[in-house]
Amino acid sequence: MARAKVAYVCGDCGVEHPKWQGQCSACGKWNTLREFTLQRATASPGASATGYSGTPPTVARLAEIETAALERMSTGMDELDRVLGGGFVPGSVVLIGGDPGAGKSTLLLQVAAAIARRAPMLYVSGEESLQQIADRARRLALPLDNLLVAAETRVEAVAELAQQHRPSVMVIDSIQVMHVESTGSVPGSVTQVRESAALLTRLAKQTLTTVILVGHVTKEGNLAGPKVLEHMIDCFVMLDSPAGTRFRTLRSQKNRFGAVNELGVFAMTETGMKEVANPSAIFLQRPKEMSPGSVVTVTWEGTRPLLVELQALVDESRSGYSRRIAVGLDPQRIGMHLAALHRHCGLSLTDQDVFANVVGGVRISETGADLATVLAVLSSFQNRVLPRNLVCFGELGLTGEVRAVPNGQERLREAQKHGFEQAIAPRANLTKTPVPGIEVKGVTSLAQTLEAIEALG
């Protein structure tokens, strides 16, 4: 008999090696290679010498292919529809990740119950029993009549259920516990996760069933499993649960059918996940008496503006070296801003510790918060309270210039809607038609920004 072929697969990155070695040559991790037996693929009857069988492949001119608008299915939640780009696309595969206890199963059970009232729906759980799912559904007061549920971990059995009941949407909770019987490895391994996702993805494309996969995350906050898993699916969203708050943020990190970096906000309550239609009002719960180091900015999340409060604390360094710590912001950009302050305004903070935080657990990845970060640092350093009705935004360059940011007028309208009467913004974002109800000071440099703050009194 022919000897079975053996491969060694890295448990972190999923790269295969022909022989065992202590360190993975792809990711550099040590002692992560595991031995797997590879099964020889058998040719189907009638296969040609080239390995292809059945109908030969065809090609077509791109101009001759007819396109049609995507018919989306609403999830029943506007915030989730926003993140997905308008709802579920038939035949797509959506991966949702998040920390344990973030509310992934709760959110998907609510969505499944809402969809089951108007379309066939199948909820497959590999981690909970049917009794646990029914108990949660009754606790959340969800309709139970039309929702089909199953407790199964074998992908082949899940495929049979999908062929039998023909659901429009199918939830797999979770992909890490699923396994393919023909693959000789334990559930949760790199090979099992990859093969299970590949089979479910092929099932979704062939039957036009929307498949929602639940994924675990590592202690570093990254999606567990091989990186190829994120490439196989169509949409990847992450559910974040900031510590000490009941609010959850859902952000898309990949979406073939919509915009990325869309943000949806939910609140975890006793009756399940509730949508937050006006997130700016949540993140702006400011005290009546303002303190130094606080300023409000308007960040742009996907397709809508969001008002958040930035706080900074500047204190004399007592450890011999100054610290730069940021939560929700890029610490490296803060170091660049402090260097620009010293170079262009003569303000040195080399002997000061600088701490910055975005209130509410929001993470800001765009550059529109640069100007607000600098003003918060200056406010704390000079022990000066900025006006409560002031909002600012803009990108700060290393040469000291204030650059324009996208959607400047929409940001100003959002600020005016929430009662802000003064704004400092890049002059390039100002138009001939001002936004009524808010006085905007246009600046082109960091020095002009400091002059504008002095003029506010």
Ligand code: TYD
Given for the second form:
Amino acid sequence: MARAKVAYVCGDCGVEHPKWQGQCSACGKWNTLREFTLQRATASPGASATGYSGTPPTVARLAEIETAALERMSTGMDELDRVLGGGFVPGSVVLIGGDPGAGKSTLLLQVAAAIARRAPMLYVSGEESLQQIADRARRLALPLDNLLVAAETRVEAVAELAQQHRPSVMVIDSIQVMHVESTGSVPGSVTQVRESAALLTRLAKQTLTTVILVGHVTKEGNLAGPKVLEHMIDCFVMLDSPAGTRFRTLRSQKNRFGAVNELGVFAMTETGMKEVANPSAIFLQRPKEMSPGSVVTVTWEGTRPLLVELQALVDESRSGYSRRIAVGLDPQRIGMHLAALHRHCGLSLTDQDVFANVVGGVRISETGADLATVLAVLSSFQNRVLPRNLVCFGELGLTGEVRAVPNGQERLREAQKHGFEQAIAPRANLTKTPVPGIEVKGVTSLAQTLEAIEALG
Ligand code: TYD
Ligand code: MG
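Structure of the form predicted together with the ligand (previous: the form predicted alone):
Okay, now the whole complex, with that chain kicking things off.
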């Protein structure tokens, strides 16, 4: 016999509570609990001492489990394939998040059209009408012959369509508008998102269909019901749309089948999302006349180097406190670097506002940009232009030491390829065989880095 049980689920973190309360005791958010009816089976009379009844569960030796090489399906776009770790894995669930208007539907429609030429493909939209989708596809001049589309928000109906048409890949745009009819709560609630995703995940595993879920970001920057989705899905990629640019960056944040933090770059054009094969080139469009506060660094994103320009502006603070504002960089790290500059080099910026920005809207998540950030700040503070052909990378420690970063040689090669002729890099990154065409000054401390800059003239 099954009996209905009521639980109260936090809309933010997904934790269940037996009673309604104003504040979630797990995440501390107010007014986020929603009622949710659970079906719980009661222990049957034939149960064992543990309360278990039914067919005996089995275990297996891991060594005896046969595995097949994962056959991945290309998405038709190299940038997307790389972010996914080599294409779609059959039976996996991929969540693609991003702001409204980032280009998720556009990108997935392009991918769907490309896949439909090779394999059965179903695009389910709960947000746009079939006419709107057809209109967009025609405008993008996509091949449409084999692409199946449905305008549907009932998950059970989507599952039925999947049974009928057996797609290899299925897009659900978006998970927030999907609802399971047997669950009594409103579409968009965390319960519906969770139940819909759970049903679609089961479907993916059972039928080996790749399911791609689109998820909108809330104004706090979270996916609605993020925690409840994150452990269900195999791969979570985020499409970022920096304000004021047509470039879009796609980054993997979780991937059971590949590396995380892999970066793909796209441009939104009149004819849809275009891959940017050489992102270093676009982030480096600098004016002929160089200004103080600009330094180029080589970051390592996933499996490849990326050249980006860092800019800093240091200005006398007019309010009572000095501001440290960073876009694309971690402001807390900048605070650390400023303390290191003061303590180890005697340079105080306590009465100065410091602004730092990564040009092109890229977000840097690694420490290799530390040294370049400090140089950009100093360059602005001292009103001194750094040479156009200089590139710089390295991690900065609290004791003022410059630490090695992964893939130093590849970073130098990438810089040289883009015309940089001198570099300041951690000494520990230098090898016996130098990279031809670029003169590298190896440094071990922040003080040495400043000396190296003085020596540049
Ligand atoms: P869309 O894919 O609908 O975003 P999302 O699904 O992430 O909400 O993209 C919508 C934006 O993209 C919209 O502002 C118009 C723009 N766009 C282009 O610039 N070029 C195009 O070819 C298309 C289809 C859209
Ligand atoms: Mg959309």
